[in-house]
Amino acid sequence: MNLENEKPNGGGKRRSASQWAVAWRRFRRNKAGVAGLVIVLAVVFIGIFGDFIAPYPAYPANGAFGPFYKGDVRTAPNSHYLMGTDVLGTDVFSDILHGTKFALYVGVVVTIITMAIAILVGAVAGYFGSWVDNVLMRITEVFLVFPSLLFILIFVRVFTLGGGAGSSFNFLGISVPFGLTIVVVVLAIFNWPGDARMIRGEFLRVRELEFVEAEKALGAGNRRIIFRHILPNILSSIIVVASLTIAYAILLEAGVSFLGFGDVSTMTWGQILENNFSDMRIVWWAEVFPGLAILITVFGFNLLGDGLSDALNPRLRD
């Protein structure tokens, strides 16, 4: 743990700053990381309030086709339609705002599922070692050698054709598209092996440290050692990987939807690209603006991940 001495007011005693306080001070000095944080916060803000900002409701609601009913189909950007209208006759600006919450939903949920599986597999394999490690790592390698994108496309198409597309379920008062959730689960299932190997390596390193041996000598159980001692010591690495996984998940879902394998009833950024691709020469704005939304969001999370990596790196000293 990195410590920093500070003099309190009116006294000669010094107190130590926590590891997280030191990390935050380092992070604030990283201009790229701060820029990434600003972008991410802006995306989160739009994801939360985008439905209230958008001039038109979300597709496929009838109100989303307001421009179509006015005859404004394939309309170039102007003062009324800031980002133009697409081939369906919907407002591109509204679609991007509505799609922001779906991008965050994909990134966050894929990351939660991915990291949960990766932590479980990596922790068990790295801590217990021996035949347990061999079995789990062979399973991990099987997933690694799969042509993951091909399997993702196949599984998504099979499950979404099974009735998932078009329906939704209610979670904490929020309507969640069932078809998009199927896409999210499939992406997470094929996304955990690399993170599991990283976590396994961290467990192999930390389990040999003296404080772990001391806990074993005092009779601490395996569960306590894993979750109370080793896992908190590698939490910084997990946070960095999680931020980068969010960006990767958003990009991967956009690619899957662009290839025509997404939830057609949900206007994600990738779905906007897919809908207008055949008429790209005519409605170039319907490709450029969603592409920029994906680019800026992924870039922001990558900058944030790099900034966190530098701030939380225990090998760095001030």
Given for the second form:
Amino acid sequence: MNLENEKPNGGGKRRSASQWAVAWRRFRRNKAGVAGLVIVLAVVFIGIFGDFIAPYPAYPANGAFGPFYKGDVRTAPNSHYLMGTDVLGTDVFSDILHGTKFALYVGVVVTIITMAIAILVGAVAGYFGSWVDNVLMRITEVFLVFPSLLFILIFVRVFTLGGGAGSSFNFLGISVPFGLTIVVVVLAIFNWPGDARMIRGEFLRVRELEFVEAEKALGAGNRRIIFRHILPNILSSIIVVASLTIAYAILLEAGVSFLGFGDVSTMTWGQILENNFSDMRIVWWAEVFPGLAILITVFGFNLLGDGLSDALNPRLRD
Amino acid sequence: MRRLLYMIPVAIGISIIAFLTMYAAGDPIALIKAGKPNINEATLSGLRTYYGLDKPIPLQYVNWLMNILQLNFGKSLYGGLPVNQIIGPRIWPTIELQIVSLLIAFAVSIPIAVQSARKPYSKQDVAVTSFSLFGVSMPTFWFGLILIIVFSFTLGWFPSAGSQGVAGFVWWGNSFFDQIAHLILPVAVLVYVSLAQNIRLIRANMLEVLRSDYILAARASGLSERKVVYSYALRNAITPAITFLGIALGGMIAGAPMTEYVFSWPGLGRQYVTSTLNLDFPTIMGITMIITVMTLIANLIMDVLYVYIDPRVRIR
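What does the same protein look like in the form predicted in complex with the partner chain, given that the last one was the form predicted on its own?
Once more the chain from above appears, this time first in line as the rest of the complex follows.
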């Protein structure tokens, strides 16, 4: 890189770039982290192109059997159906490929909403402290203590009552299943407290640093200090937590679907497991493989999160 | 003591949320009507009075709260049985499952985590950390499914469902061993999941504590390695784990529905799933309140334990 061209930009920008470069170099040395990144990239690839790679088309939303249905119900894995066919006669391998995009949708959108709430609550509580902190943290604790899965189930059940299963809406040209979106929003509503606590802790730490005091002396407003100065400083922690939150969200959605509360017309991995649960003595392949897909994906995001944590927060390591 | 008082608003808050959720769903009588279009108006208004749904909402809430304080949860909308009769026999199986797996998980995770933290990044440590990362990446219920497929369907070693033998058939000779046979698989699932979490947490704390100066001082003063690790370091490493455990307990107790569902365990979790699918609100709210109280009691026990392990808390 040409140093002379960079100079007029001011040292700050270049230094921040090299900070990420250092982190990347540290990350590359971490085999587990790299393995996680590879898994995640593979999953994203399948999420985008899965519909084209899959040997059979997706299960049609209207419940009618598509052209792929050949009466091959409950076929054990063979050369035509790599992972067998399930109770509905759909190819499990294709279902898993089609379902990848839903898993990513759940993981990413739950995480975006969760982080938005968590950053807001954590920032306000950690930055202003005193009674604001007290009130917000008590509320957070209530959310943490109470059995959130129970509320997730009842909320999902109640909000999907008005229909929604089967319908979808258009977002930036992508058709998004409506029922699944309800599940996603409910998951996010009950998922933020842990992350909010973490972000609050980071804010508590950073707000005592000198540069914040300097900003205050220069007359910067609270909002500017929070979003322009403190937030970039804790970005590394946020990225780590986000990666772990994606993993957790995918797990949770699978559980909710498996218990029979998911969007019936959207073949998420959890939904495949649920559909074949009562027949699992016969169609074990329809239970084993979708679960493996969940395991590998979640494992990938967890590995990536741990790797990022080691690379971005070296003080935690030694 | 402060903690005990703090529990009361938490419980009330949760009860209000639970109660309002019922109203977010709309009128339960309308739901009945939607299911049975031929029902006549007189029956509907009769039902309305029967369940006390004709009174204003705040009054209904107070009535309901007064009733549950006397341990009367009302009648199920699905079948009409008193909720007490539905919930009562399901409390013990849930507690049994939870306590057994919690104790095993905690007892096993401490030595593993300590050994692992003593030689970080050794082969053994890498094995333990990947094992536990696997545990937190695995859907609880799916691990249960795999166990059933392998040990129940294929090998036939353990029963795949329920908490005791049915129709006079008992596993392993007598009814005591029969219960153990039924416990093994669900306990294995719950243990593995919480084991993984515990190990990750205790190991991380242990790594930090083992680097601190007082450990160096303890070693320098010639204490045995065993004493340094287990009585000096562990005490400090385990306190954050207990705090976390207190917080996580709610999640764990609530996570039981999946395990109970997979193994058809006759506990609160599985009943909750069934009742929620049926929109049977009195039962749902009854179970929610009982699980909430169980969680809060568990938290209280954790707090007491915390004071016992870390005396500094008492002074503060």
